[in-house]
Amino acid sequence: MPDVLTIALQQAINGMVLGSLYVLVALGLTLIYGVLVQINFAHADIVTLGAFAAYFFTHRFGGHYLASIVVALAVGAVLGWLINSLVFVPLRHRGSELLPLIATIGVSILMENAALAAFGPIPYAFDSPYSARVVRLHGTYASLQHLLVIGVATVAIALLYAFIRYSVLGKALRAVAQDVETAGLMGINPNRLVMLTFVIGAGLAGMSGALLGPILVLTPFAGASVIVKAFAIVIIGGFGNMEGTILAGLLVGLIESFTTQLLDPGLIDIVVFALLLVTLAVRPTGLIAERREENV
């Protein structure tokens, strides 16, 4: 019988990869937000259709599942800059913060219906030659796909963490995160800025979507299934905050483990939205306050 201490070993690499997927699809709309103050709603359906890039690149084209993974981000990148252009863009000075919200939740239905027309509902079967091979030390194991979700993600985010905090885009998109008005009076351009960020946002979602097809069962609603977290993690972590949504989404992919092995499966959301509610009554900034002049 494994000792404790296996036991919580094995469950916090099974939460540290959850937990990594989580954080990948949260810093999307945790950018979005922290520029705009706006929630994109098709986020989800990027996820699904950057999962579903990646599945025929590799099945149906025969390349390779790590080359699939740079081609979804390309396709979460190019729906970024659609969803921008097409919805976001047109209606941003309407006069009203709602209607971009309002109209994302529309595209979210149409991508949703139009990829379970193109796909059928008939779950896909999405297989890495990573998933069967498994690593084994000292009674805990983990198969090379989750170490490779780990891997990206920590690399993912550690670019972009730098790209954010260091270069000069990264501090003019700050800027325009505390004051649109007075960064275009600086010399910036708010909308190549704002551009940017869809597209940064919806690749990290397309590239989740790859990561998380051959572990998840992948159908047109996959992204349903882990943006409900993501927004919670958003809300938990502090709305705009990247360390608190990162910090917010590990801790996530953490209970939910352990909640799995501990208690029960099924109780996993009640756990996970528990501790949502108990954040807002508690410390409704979140983990990490949201302070406009360190958005992003």
The other form holds:
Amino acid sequence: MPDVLTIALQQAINGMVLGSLYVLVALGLTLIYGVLVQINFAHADIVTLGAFAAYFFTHRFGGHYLASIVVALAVGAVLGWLINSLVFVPLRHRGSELLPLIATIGVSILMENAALAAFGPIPYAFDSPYSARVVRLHGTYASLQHLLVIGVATVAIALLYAFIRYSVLGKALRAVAQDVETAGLMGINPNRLVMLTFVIGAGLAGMSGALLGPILVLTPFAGASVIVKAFAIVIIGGFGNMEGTILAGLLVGLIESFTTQLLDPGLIDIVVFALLLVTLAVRPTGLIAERREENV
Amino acid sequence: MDSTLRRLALVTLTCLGLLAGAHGLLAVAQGLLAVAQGEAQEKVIKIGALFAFTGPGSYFGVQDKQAIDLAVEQLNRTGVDGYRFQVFYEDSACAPLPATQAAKRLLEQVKPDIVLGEECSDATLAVMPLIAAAKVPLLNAGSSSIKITEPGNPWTFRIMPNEVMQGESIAKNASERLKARTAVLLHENTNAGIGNADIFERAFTRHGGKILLRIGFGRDLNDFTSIATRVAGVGQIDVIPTYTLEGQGLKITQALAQAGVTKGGDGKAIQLGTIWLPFGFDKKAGKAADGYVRIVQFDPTEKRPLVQDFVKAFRAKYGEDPTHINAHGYDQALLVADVVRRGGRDPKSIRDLLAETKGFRGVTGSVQFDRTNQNIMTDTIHYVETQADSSWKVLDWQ
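If the structure you just shared is the form predicted on its own, then what does the corresponding form predicted in complex with the partner chain look like?
And the full complex, kicking off with our chain again.
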């Protein structure tokens, strides 16, 4: 029987894995919000379709699982491009902030039901070559799939951070996030950058689908099952704030695993959403408060 | 260039939308055709069917529908006592609110002679009062909560073994056959999940066993690694009765194996379950499910001609073997036909004749209702055990 320290360490590993998954899903949401000040409710369905793309690539076409992560990223990116082209661009030009919000709910329902019609409701067994391979060390363990999630999340976060902070396009993105009109006057094409934001955000969602597919339950509702937590993470971290989202995602993952250990898994949502309410009451700008223009 | 890309995007999404729309239109057209056909024939028994076709319990609805469609197709070839059967499906989503809305639609628009379903206890408990108030019999095959029949609702019948029958049987077998002395209970926080766990706990304790830990969780819980870690920390466990839908069940089984708790992960504990998991679970869970013992409601290896004919017809129609959920869906339709054969013509006479059912033998087993309209025959309880190669074998347990 493992000792208390080993159990605590194991739950910390479990929390980090779950938190990394949440961060990957939430980053896309926060990125889009940071630039557009818009919420994309279809984000969950991009996660789902990314997971299914990876599943069919590996299980039907015999592709390698690692390659399927790239395929899912590409599928997510294409979906992001489509949603922005068809929903956000035309409705944004009408000048209402509410219309795109409502439209993405419609897109979400359409995509979820299309997935249900195409893939059926029965859960898929999405096993990656790393799902059943377990690494054990001093009483703790993690499957290679879990370690892969942490690795991919770390690399994705680092690349995204570097892109936004140091690349020319990243700087242009931040300029658009600060002030679209002024950025336009500086020769930046805001429409292209908004599209780029959507493509990156949705690509991240698709990629997270490929990673969570083998860990969570793969059904047409897979994305919906994590999106509520992702929204909570984005709010706790500070809407549009990347660092805050990362911190909040890991925090929620750890809260989930330690609530399961010390209290009861039935209380997870109570603890997480109590944290959300406390954050809204005490620090409405999120865990890491920044000026709006410095977000993204 | 931008406008070209937008047009291309518009065309692609429109096609996707049209595909989804066409799927819906096809379903509507099929429904209208069925209505037209039904009206063309004078004597029709209208069967309302409340099953989950969306959400985590939708594998129940899909499998029930397969078997009911097959049964009705077979019955309608000749008709029964001059009557044909027409089924009207509604998606009750395995949850109380959508189930009540679906039941209202059925009762108001279809005015069925009998209603079949739901599978999930919470949904069944929610629709029971509505259907009883409309004085329509409800024939249930998949909900296990004792609350469904225990008060004795005169309009609700159940042909599957309830949670008490299943729980007593599992606890007895765990204690006597597996020599289990310790158990950890894992269950979803629903009427059926909590009820099944309660019954097992009481029965297992009565047999001298000890419950080391009991964990309940919501249907939205995704990752079971933390639960498996907690379970691994409680010491020597003999059995782990688990009450969840298939999706969560898969992940629990894999997480317990990874934590080295169960036989599938080179541990010692054996997972136990009831009819919540369909056949095919073993293949999906892989090696992790090795040694999993659970109740199913159907033994496809049974030699009775009725069983073998059903297996053959199901394979011919769907190209796959029937599951126990298919089987109890099939039995619901057969029992309705049996009642019509005995003179059932409308909700009241169908209800009265259902209550008098005696000697009916379906593919799952026999049916005879007690004063609460619970099937008292236990030959519908079959046990299977998952083998190391992810196949399963029937156990000679009762």
